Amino acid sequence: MTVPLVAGNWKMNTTVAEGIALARSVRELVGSPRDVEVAVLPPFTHLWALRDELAGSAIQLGAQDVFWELAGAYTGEVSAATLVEVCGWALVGHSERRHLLGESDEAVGRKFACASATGLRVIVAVGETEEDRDAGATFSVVDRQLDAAFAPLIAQPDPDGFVIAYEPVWAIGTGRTATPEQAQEVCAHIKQHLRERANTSPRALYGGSVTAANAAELFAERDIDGALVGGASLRAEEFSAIVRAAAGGMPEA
């Protein structure tokens, strides 16, 4: 059985004090979940405080982004060499960075390569816009993003060292969720593409308006191995309910 991952992306929300309180609530509600990994991805400013708050718990800690160089004159960027001291995960390629901040497919690949080489586990986000889907280009867009992400890798990454998060842009923060069948179709395609392209088959998460109400139905699909959760991760009770759904909703391989 594949162990699912539920990762909460807090985005640019909460003060440090609010983040500590949220992390404490998540820790208390989630407890020690069986057969599921759980991570929270707060703003950079929260990482050291949350490392201490979550120490000894089952909740892992991640960063929402990382730069592609380890050091240098890169004002405002954060190095993987710094992050690996305080957290275990880094997210790269989130649609908000691609589409709001103009981050290219190539930049995502460089970040993935640097973070992996430093020892961080990486969540690589891919997904199509509504225009892409309406044009029947979902698979070609996802394939392009995957190929660019893997192009700079120096060595074959351990499948346990990264996951792919499929997040259709039209479902991010909109309340509109891909149907379980749509999400399953793309997650299965991602795994097949990477088996052929990179001889690896990592876990595939779904991201895009995941809630406690729809989580179990999504996780019941064979190739959906967890979720990248946005707004619902800011509500400890709802996030813990999504974790419970992941723990009990995974089918036999």
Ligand code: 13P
Contents of the next structure:
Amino acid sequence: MTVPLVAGNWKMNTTVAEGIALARSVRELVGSPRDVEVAVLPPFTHLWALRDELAGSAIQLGAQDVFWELAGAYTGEVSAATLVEVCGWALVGHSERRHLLGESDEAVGRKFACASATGLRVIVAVGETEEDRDAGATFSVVDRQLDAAFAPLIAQPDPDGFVIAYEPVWAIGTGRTATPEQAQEVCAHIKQHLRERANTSPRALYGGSVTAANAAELFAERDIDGALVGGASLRAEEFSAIVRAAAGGMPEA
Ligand code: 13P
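Form predicted together with the named molecule, following the form predicted alone:
Next comes the full complex, this chain leading.
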């Protein structure tokens, strides 16, 4: 059975004190769910405090980004070597970094390679814009992003060591979720592409306006193995309801 992953990307939200309170609520409400992995990705500044807050709980911790070198003159960047001391996951390739900050496909690949080599588990985010989808280019854009992400890897990545998050840009923060059929189609395509190109079969998450109201129907799809949740992950009740939907609602693999 595939164990789903539900990860909350808090983005640039919460003060440290608010983040501690949110993590505490998530911890209490989520408890120890069976057969589902749960992670929260707070801002970098929160990681040490949340490591203590979540110690001994089922909630894993991740960073929202990571740099591609381990040390050196890279002002403002954060090394995988320091992240691995404090958390288990790093997200790379989020569309807000690609589109707002001009992060290239190549940069995402270098980050993935460095984080993987350091022992972090990695969430690699890919997804098309509305323009891409309208032009019928969804698969080609996702394939290009995946190929670039995998190009610099030296060793064959362990499929438990990373997941792909399919996040269509037009569904992020818009309240316009992809339909379960749309999300399933692309998640299945991603797995097929990686089997062919990289001989690997990671989990595929969906992200983009996931809420407690739409999570169950997304998780009922065969190739959707969890969610990367933005806005709804800032509300502990709602996030824990999404975790429950994942724990209860996965189809047989
Ligand atoms: P929303 O759930 O707010 O649409 O954000 C999705 C996302 O970008 C998660 O990384």
